[in-house]
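Below sits a lone chain in structure tokens, taken as the form predicted on its own.
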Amino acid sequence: MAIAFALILVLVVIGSVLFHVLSPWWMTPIASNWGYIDGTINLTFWITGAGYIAIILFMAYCVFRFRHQEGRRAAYQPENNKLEWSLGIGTTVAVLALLGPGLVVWYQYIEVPKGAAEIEVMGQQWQWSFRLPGKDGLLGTSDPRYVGSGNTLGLNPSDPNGQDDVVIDGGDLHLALGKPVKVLLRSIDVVHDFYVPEFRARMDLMPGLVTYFWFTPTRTGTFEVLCAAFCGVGHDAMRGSVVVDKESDYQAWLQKQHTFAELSARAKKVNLPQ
């Protein structure tokens, strides 16, 4: 029985492997620069799999070794200091190989570079949003206390800064090809978090709070975002696009959207008494 048990133990290590370099799921192909976080995952692949291997085929060693015999006692062995040792530093130096990389790669993932463009994604029960700067190169200040009928983001209208402000009400967000982007994030109202796989950049927004990360992309194309956070019944249908262009595709695409004091003049004149 023993030696059968052993058996099924190296039975399943070489199934988990097989499954894992056979079966047909894997990360979607990268569109971003962030390929320092696929090395991070594959990373922690490696040692998670080398701890996992080396646990099961050692209790299969155990099973094997110590199954019973006739005459054979088992000894009492209360202390070992050296097995004690040796696991203490061992699991010391596999935690320091998970972590160290990871705060390596976090600590790039919120430096933003110099000329990165800024923009904004808001989130909300159950839709994206986004908001790029005018001509003028900057974003306006919003407050979610001017979130209203024809100011879906709550852009200040006081605020010049945020009259040619471009202003994307539940469409697709386009982005140039090469270009590095600060993604600014907030919700008005639960928590959300923007994700897009391919780019393997996300973030939770947070009510109240404005938080970012960066990315550049690299390929062009229609990427579906995704809302990560469970954010009530509709979080499954909280969904948009990011279509990354060529820059001559992406300024034509630029041309053809509304500004916020655009939006705002129409929200006016809609709401005008007849």
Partner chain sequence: MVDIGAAEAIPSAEVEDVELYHAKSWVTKYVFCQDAKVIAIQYSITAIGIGLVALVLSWLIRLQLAFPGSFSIITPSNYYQFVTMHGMIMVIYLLTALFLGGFGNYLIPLMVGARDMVFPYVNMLSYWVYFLAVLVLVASFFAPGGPTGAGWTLYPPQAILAGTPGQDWGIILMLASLILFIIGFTMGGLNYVVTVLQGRTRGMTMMRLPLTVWGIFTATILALLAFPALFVASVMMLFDRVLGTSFFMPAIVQAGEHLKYGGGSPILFQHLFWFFGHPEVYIVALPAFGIVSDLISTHARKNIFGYRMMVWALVSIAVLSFVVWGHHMYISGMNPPFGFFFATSTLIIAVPTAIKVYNWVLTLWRGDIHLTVPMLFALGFIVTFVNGGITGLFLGNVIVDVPLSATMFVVAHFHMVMGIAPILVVFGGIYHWYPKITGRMLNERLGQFHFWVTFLGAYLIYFPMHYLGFIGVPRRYYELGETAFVPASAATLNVAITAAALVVGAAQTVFFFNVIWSLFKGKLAGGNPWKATTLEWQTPQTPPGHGNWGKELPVVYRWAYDYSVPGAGQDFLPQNQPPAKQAPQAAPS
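What you see is a predicted model; the values in this text were computed from it and never measured. Numbering follows the first chain given and starts at 1. Take the two forms, find the largest set of C-alpha atoms that superpose within 1.5 Å, and that set is the rigid core. First, how it differs from the form predicted in complex with its partner chain.
- Superposed on the core, the two forms barely differ at Gly71: its CA moves less than 2 Å between these two forms.
- Once you line up the core between these two forms, the Cα of Pro197 stays within less than 2 Å of where it was.
- Comparing the forms between these two forms, the C-alpha position of Pro101 differs by 2 angstroms or more, with the core used for superposition.
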Contents of the next structure:
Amino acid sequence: MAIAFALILVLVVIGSVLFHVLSPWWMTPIASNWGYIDGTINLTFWITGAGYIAIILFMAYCVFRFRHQEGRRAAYQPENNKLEWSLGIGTTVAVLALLGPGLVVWYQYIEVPKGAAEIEVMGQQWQWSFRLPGKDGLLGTSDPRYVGSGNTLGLNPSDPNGQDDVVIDGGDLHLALGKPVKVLLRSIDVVHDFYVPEFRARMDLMPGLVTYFWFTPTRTGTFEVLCAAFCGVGHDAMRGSVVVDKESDYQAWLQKQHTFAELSARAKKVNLPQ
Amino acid sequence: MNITFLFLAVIAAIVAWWLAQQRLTAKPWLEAGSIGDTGASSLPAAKIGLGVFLAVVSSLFALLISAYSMRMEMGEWKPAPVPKLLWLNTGALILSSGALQWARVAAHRGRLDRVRAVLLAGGIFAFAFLAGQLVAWRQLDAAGYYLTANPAAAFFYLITGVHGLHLLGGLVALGRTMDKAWQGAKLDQMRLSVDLCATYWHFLLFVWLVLFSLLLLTDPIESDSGLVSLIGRIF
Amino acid sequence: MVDIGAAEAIPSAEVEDVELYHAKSWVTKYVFCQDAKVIAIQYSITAIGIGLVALVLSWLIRLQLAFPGSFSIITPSNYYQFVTMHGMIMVIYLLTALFLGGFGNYLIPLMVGARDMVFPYVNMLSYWVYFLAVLVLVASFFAPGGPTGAGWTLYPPQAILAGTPGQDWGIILMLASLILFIIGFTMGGLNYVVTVLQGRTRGMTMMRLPLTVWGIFTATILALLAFPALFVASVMMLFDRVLGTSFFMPAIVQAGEHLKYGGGSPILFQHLFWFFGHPEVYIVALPAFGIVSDLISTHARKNIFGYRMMVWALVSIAVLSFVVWGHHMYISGMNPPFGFFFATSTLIIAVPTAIKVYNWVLTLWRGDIHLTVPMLFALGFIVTFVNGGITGLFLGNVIVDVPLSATMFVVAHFHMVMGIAPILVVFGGIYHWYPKITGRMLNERLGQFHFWVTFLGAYLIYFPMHYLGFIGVPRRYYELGETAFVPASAATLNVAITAAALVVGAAQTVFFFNVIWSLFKGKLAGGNPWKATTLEWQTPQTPPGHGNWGKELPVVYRWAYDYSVPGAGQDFLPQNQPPAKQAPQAAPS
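Structure of the form predicted in complex with its partner chain (previous: the form predicted on its own):
Next comes the full complex, this chain leading.
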């Protein structure tokens, strides 16, 4: 029994390692500047993985070596201060080796580089809308109380900065390759989370607040946006797309979009005849 | 969350003080033999139990105050003016607490007749406090600061309501103690009951004074004043 | 050997019969009973009963994930209701209630050498309020609209708005049930704490307590201080839902309609919830730590290695657990610099936790390991706990959490560390103490079968699940559908996980059969079948009678881990065995 148990523990370890090596499942290829995040994950993976294997194999050895046999009597050893403290200190060092790099990367994560273009993502059950600053480079203010016909994003109609904002309601968000963006996030109903696995970076959309994160797209292509904060029965259907374009394609796309002023004028026209 | 951290620090200090007496660095495997002192307190279990319960209630109020101050800091804060009546109510609660302290002294001196009279007075003052709180609620309601008017008003009703409910619970215990006093229970049982009631009353008075001063401190301040975020940060 | 003398100073603790209260009727003996042992059984049966509901819900969840759209009864609403109820039941109504109400009630008085809890009447009320909380929870399944489907975290504004299943009655009943649970728990918790403080028998110092008592004691203190946060949050949300206040509700436009709410803060709820929620993890883990320490020591016939360090680690974990809650909110939009603080505190807590793990495996070193069923479960716990613990180092490190948060990685992590690991301890504990509770042994063969299927099956469920999270599969998805970044093979993996889950679930019938069958046909156990040192095995009767100890309380002469003491005849010395005239040779320390 003891031998079988030890053997199975060893098999659990070998199986886990083989699973990691042979399985096709690992992180989705990255499409942003956040290679450091992947680096921290890998570092954590190897340090903790080594610890895990060491502990389980040691346990398996003990179970085998010190299994009950006729006449065996356990040793009497209440404690070993030196051993305990050195294990504790060793663990502290390993933990600091994880924490240090992690905090450095976190610092980079929350410090937005100068010159990052601001864009806005707005979530509501169960769709995404986007807003880009117009020629003035500034996003106008907003509040859920302004939401109404022709103003689905709730922009402040009397804010001059908002008039030329490009509103994308129902379409894909396009980003220019290699340009850092600061993504401002807000929600007009419940908590959502703007999650593009390839970008690694993300943040919740907290109603009542404007949250942010930043990243630089490093690969062209179309990436799926998922909501990753439970937001009601339609949670799994709250999808969208981010298209990362070369600069020229991006400009071509941008020309076709409408500003807030255009959209509100159009809404007035539609409403007038009634 | 500062007040919650302060509360946790106080609890941690009590725990540390207690642990320090439990010989945590002893090597128990070397100490086969009898040990007379197990480290248990000489106080009756009921008093220790009340102490632990008060820690739980403190946690509740510390968190309520933290929630209040965190919300206050976030802007759009339009508190109701504190009704003047609360001063009167505070007086009633102080008298009630004083009466119970008197009852405690009387019980220890064995003056059962006085215990009865003072307990009754304490109960009446406590009821007066609760009635006064209800009137204050109605005043605020009439002034337009009804429950759903804004978060500041809602917090006012919530915090005073939770405090009032605790006092109401205390009145049940007080009623049972009074019953004992009138039935003529054993004096040492009486003492314990009166002691417990008095401790609980002082505690609720203390909580009320903290809550009341918080309300007064934040009374006229709206979120556009810089003071509000300062106070929010302090608590 | 330190001479502490004063052997004669201990007074006799014989009690008069009048002080031993006796139940007067069937109702007070089995229903409104004040005997902690009966209350423990009541708690356990209720908790496991409602836990079975959670088990069935987990099957339904798994079936949907493996075969999306194949079951017409599992609609999106149902699915989220199942997920919510499964989580809430497992964390609160099963694990918390079972460890503290079940194991706590049974073991604390016996292990500290008391006749009962210090406030038996309040203890009885505690159970019945808990029972009422469970009834209210169950009622929500039958309420119009069904139970709430807001996720066990109940985040507002979503939890109380249309668009979330069960927003009419389900959420109200859920919050009411939580409030009741907390009231009931507080009554019980006062008992557990004060009994450990004041109810210890003669000679039972804190440092002579078995680690089981230490674990339950510290967990109870955590719970008493942390549950008020959930209480406050529940009351405030109930106000928002029923009375229309806006504690957690900002200005909201839902489906084009402006709601009446405004000015509230949803993130405030998250702070309150996790101020409770993180200590809650340790409320479940610390009793498991304690129990597993005793199981390993007893069945390896060796004292727990580094007892003092184990106690200090428990206390440090308990203290630290109050300053780590923010690691559940790294990407919630809270003030970003908080990330530095919470990541540091979270990773620091790994150190005392790791020390506990080392001491468990070092207890095995040069032991005399009996692979009994309780020991199997204890060792299985170490594997799953270490596995779940190290993935905690991923999620606790703020930047690593960013891509992994709210993915299946998180689901795998917390199931491994606070689902499977504590449940293995629950089983280990039941196999270990069942002989004391019933006087009969559980069948060993069935127990071994139960262990292997549960342990390996659970590993097969949750180990591969981490990899779904690495890919980026989000949690709480009714249907993933066609998603470009997820390879088709992930669907196959989901089917395999579901197959394992069904097998593990079904294998639990073996356990229940064993528990019932052994009650009547099990081998007679005698008073101390494991040759254990702690006081519960030294009762004059098995199962222990009312009042536990007969006329005289035991006197404790030694710590709880005198196994294989050099020079002693047998390989264990019960705590109440007086030292021999010639003291045994002290080991080098």
